[in-house]
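Okay, so here's just one chain, in structure tokens, the form predicted alone.
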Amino acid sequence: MKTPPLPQLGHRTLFPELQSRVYLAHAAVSPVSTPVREAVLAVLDAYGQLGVGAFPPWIAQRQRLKEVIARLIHADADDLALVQSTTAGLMALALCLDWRPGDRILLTRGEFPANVTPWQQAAKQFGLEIAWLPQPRPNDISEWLDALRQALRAGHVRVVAVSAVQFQTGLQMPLEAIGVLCQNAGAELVVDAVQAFGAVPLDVQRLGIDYLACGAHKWCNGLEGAGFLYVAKQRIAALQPRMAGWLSHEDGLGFLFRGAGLLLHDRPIRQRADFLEIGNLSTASFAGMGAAVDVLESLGIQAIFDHVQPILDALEDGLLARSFTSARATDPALRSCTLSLLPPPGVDLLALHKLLTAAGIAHSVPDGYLRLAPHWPNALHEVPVVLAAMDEALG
């Protein structure tokens, strides 16, 4: 059997069917790599050949997936629950916290709704108060931090919910500073990591993150229908099993495989994050995620981040010379792997988007920005291709 190619920074050999000339939309949806495709097909083959007999081996695969994710975020596998998406993880958390009367939730203007709507719904359900922090500006993060300090001093803040990377601007939030402020105030830090995990190094312990949710279909390079939720060990006891299901119990599967007398309806709910694995999950999606995170681990997240920065530098320089306005932070510590720009005066962004897409430059246009998001398969030699397509589109 032919040995599959190994992943290499700057090479897209694992994406042989990708049609785009240059793919810069990893912040939206990742294309499917050969390892992910093969993992998904292996699941389909196994279920086609074995039916129920395929179930136990793929359950075991999920434990290995947790171990890899845990290494990548500097956690333990037991701190993780596999969930369908970032939103699913945040919804479960918002409903299962042991809310107290008078608890306040701090949200941020301009956040992606996945880290807003669940908290709004929890506030309605449990009688909580929501307070808003200003939209963070890439080159004046001090304004946002000052607002956070002031809100925390007002007291009764239970949760500060924020994205690791802002989806419009690519601003990498100063999570370590935020974590310290939260700890000092007795608040809990909840992070939406979908715009970071896979391209931006994350250390949940060093950063003081209490909860972190992420889906697989962006920088992780996986598929929709798979994700994870991290819960710090010291926070497990405070979660109430309001979203528990049949697989949330201790030894929830035993009665199906080990004979009679094991069907009990009073088994305790697990005192681990994985009590939120409430029922059957998409085996194929998690197999694909497993293949994707193996690639990320083999390359190294820091190496991926360092590889992307010169590509963004060159793109930014070229587009600034063409009268675009960059939203990228000038402080390297606040940069991610996303470059967002506003078009030159008088240029219709949606018309520009249509022309660039037709030219084979995959990108996205969230909330009025032109967003370019290269990842580990991208290379510096693609930059002139993008700039030439831009010149053609601008006329």
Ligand SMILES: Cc1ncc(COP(=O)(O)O)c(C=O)c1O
The other form holds:
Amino acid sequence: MKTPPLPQLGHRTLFPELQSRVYLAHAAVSPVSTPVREAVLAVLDAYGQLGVGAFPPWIAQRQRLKEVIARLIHADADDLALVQSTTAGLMALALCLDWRPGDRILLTRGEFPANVTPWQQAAKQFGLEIAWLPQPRPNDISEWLDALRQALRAGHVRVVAVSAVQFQTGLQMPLEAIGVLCQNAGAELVVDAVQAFGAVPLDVQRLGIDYLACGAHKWCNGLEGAGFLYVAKQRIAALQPRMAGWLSHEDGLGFLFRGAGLLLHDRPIRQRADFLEIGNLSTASFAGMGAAVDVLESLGIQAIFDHVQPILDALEDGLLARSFTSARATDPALRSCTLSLLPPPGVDLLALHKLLTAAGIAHSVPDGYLRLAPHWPNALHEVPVVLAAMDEALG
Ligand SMILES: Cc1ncc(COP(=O)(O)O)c(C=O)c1O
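The form predicted in complex with the ligand, contrasted with the form predicted alone above:
Below is the whole assembly, all chains and molecules, this chain first.
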């Protein structure tokens, strides 16, 4: 097997099959890099050749993966559970919190539904109350923070659920300030990190995050079917194992490999985040995620973020000059690696989307925005290509 070239900021040599001229859709789905592809193929080869013999090495691989994720978010590997997706992590949490009747959950208007639906379902199951905060505006975050303060003052808030980065505007939420407010009010902060992890630095300890869920297929550069949930150490003991399976028990695997007498049905459920690893996971997806996070770690998340900002600056300048309206925060601390814009008056976004896609500019159009999401393989020299395609599309 040839060794793939080393990842390098601004170069897409690890994406030799990528057809788009410029790929700006990392906020939607990441393309697959050579190391991810090779890791997935290695799983298929191993299972093809060895069957059950391929199983133990991949369990070890998952432990390594957790260690890398833990370093990237400043957590302990033991505080992570591998889950199938962002939603799977959030739903597990919503089921397992030790709710008290009348607990309130604060949700935010305009959030991606992944961090809404599980809480709405939990509210029905456990008799909880949902309260809504307004949609956060990139250039008036104090409005949202004031609403949060007020809602916390009203009392009984158990959970504040929010995305690290808003999926449509790209606004990076002020998590540190939110964390302090939650802590002072005795509320728990739950973060959907899928629009951040991989391109926006995250430090769960500094930010006072109690729980963080993330899937692998966006900025992490992995595949669907893999993700993780972080649970702060001090929150573990209170979780109720309402979601548990054969692999949730202490030494749940032993009876398969270490002889007779170990098949017990009363083994305790692990008091660790990984009790939420309830059964077999997608080995191929997690192998891909493992290769993806290795690339991210080798480049460094802060370096990736810093690399992307000038690309967004240039795209934003070019599109403002073409009468787009930018949703990007003017405060650099509230920016992410996503640039979202509203098209010029009279321009049909979906028609523009078709023309840009046909011109090889991969992007996405959530909730009425043109969303441009470059990542570490993108480069400044791609900006004129995008702007030329835009001029063509706008006629
Ligand atoms: C903020 C946010 N959360 C969650 C998701 C998806 O969740 P999942 O990984 O469960 O499919 C998306 C996009 O697809 C998103 O933008």
